[in-house]
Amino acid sequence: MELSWQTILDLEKKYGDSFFILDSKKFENNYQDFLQEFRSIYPRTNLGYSYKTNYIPKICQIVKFMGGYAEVVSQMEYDLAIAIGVSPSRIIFNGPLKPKEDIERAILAGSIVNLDCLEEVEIVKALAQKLPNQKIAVGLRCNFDVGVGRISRFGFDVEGGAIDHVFKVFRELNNCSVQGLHCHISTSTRSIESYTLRTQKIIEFSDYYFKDKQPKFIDVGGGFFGRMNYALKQQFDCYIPNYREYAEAIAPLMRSRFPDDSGPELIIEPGVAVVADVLKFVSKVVGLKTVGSRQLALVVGSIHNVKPTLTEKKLSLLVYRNEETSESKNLNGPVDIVGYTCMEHDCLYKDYPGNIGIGDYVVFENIGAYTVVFKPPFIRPNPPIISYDSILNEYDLIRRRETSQDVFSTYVI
């Protein structure tokens, strides 16, 4: 999309002084090339696509649209996926908190149940007894050692034998069978030899509990790095893979375990890698002020709607100027832009090297992942978000501004 500093305006005069645009076109296109980077290598691949990163209804729609999966973790994000017309065989239900009555709906709905621990094979346990005519089908996720140096609190524990137990329950219930077998082990450096590893282990484990027919689907799950700039790369300590190297690390294990086309459905579980850089958010520059020799630019935003994660790092950030404004309401970098809290710590971006003033719009860049969902209502609602159509040139509403009535509309007053 091409933003001015007049097109932000006219923006602003419909929607606000600080907003997110969603490039619809630009998640559609990432999706694509992700998975058709590992059918190239394994054909029975499907995406689950991970609701927690970023859960806006849209996003979730093309997901829908383009055949894949919704892999969520809460009631709220299945009820959200049944909402938009997703069909629960296309539902995956992962997570370490699924109550009783939601475990039972989704496995009797067709949905994809991924237990992650003993109280949940009970829970299990019993609805196959009390429906004994019912065929009940579930999968389990793996906790194994993928060399990160710390033991993951998620899934059974393969390699200390947790696991078995939980296949000895379901052989023994005539109407009850495991599906398949999931992981996801987040990794700080993401890289292409842990998940090298985690597919080469999931596959052993397949093989030693599924001896006498294969499983109906593999799940390596996800933590992918998404797509960013040269800037946002440099302030990694590790190697950024792409969406082939990534495909290279899993896919051709799985194609060389199963080399027909009747072997298990893989299916990868992408948030981050999908959806990280197809969201910005925009915000008016309101006031300016210099304390000592520290020099700050307030902002209609805060430090939640861009890192609410609170990174360290400096997102990619783009400064619209206002030619109108006099230079008497200019600062000269370096300058700390900062938001509307009363917390020390909300600053944006710290030591912005240019020009800024009064009536400029901050346009931060790839932040699609955890900012919607993870921004708290702390002392502001919610600012609205708009969608940009590539194709049409155009904008629209598909979140409205968040009013105090939203906010309070829970509590009893």
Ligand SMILES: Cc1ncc(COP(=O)(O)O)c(C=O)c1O
The other form holds:
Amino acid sequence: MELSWQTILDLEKKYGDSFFILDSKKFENNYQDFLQEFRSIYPRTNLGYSYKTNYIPKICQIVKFMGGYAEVVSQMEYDLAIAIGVSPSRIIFNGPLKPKEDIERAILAGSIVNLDCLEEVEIVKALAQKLPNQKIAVGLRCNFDVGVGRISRFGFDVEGGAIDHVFKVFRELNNCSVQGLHCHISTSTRSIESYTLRTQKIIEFSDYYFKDKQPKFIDVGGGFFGRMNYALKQQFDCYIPNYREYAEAIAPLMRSRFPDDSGPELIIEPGVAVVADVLKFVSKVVGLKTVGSRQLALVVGSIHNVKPTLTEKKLSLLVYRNEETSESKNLNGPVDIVGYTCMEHDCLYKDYPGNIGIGDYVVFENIGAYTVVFKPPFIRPNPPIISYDSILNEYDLIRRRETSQDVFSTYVI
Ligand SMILES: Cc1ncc(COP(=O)(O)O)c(C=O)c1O
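Please give the corresponding structure for the form predicted together with the ligand, as opposed to the form predicted on its own shown earlier.
Below, the chain from earlier opens the complete complex, with every other chain and molecule after it.
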């Protein structure tokens, strides 16, 4: 999408002075490219898109259209998948907190439910006993060491043996089986080696627990880096693998263990890897200030819109200069680009080195992951989201600007 100050001004007239822009074609390309790298090595690979990373319904609809799974971690996300027409059998239900009713509903509807703890096993056991004629199948989230120096809180301890008990419980029930193994292990370096190791280990566990049978699926989770520009890459003190390298870390191990076409389905669950670079945030500069040696430009946005996880990293940004600005309403960098909240840390970009002035538009790129879903209703309602169609070169509103009524609608007033 080719933006200019003039095109953003036109968008402002329609959508207001701050908004997100979704590039849906880019999302489609990411989805296809990532999956294709795996399928070229292990054809029975499928992608479960992590809704929580960014559940804009338009994105979830694309996933459905492309044949992917909806990977959800709450009934709220499950409800969204159903609302946009995803078949329950194309939903993977993960997460550490799944209430009894939600588990029962999802299992009976045919979704893949990956259990996380013994309490969930008890819920499934009770369901199987209540419905002896009903065949019930679940997946198990595995917790094991991939050398990250931290003990994860999720899933069943495999190496410590806790998962043995779970297999035993299900073996003793005639109508209940484990259909697959799942893991998702987040690491700060998201390294190729850690993916190789987790795949080796989960295949080993599968061989041990499924013996002469084989699981229906092996799910290695998400946590992959996405595509990013050089400036952003430079800020990580680790190597940023590309899609091909991730596929080469995982898929050949599946291929050599299951060489024919009847091997288990390999499921990958990316969020960041496919969605991070598909969203931009546009915000207008509305104030300038100099305090001692510090120069500040106030924009119609906040750190919560662009980096709610408060990372120290500098986002990639472009400033579109106001073509009608007067020289006096201008600051020469370094300028801190700050937001509307009353928090001192609300600085969207520290030390912007260029010129910036009233009426300029600041566009933050690569902010598609954990932004829209993470923003608190702090001080201002949510800005709208528009979607850009690169084929028609058109913009469409896909989330309207939130109103005060939206924010306060659940309170008793
Ligand atoms: C079970 C599960 N799958 C997939 C993901 C997606 O991770 P990411 O967005 O880092 O790819 C997460 C994120 O925490 C997760 O918990």
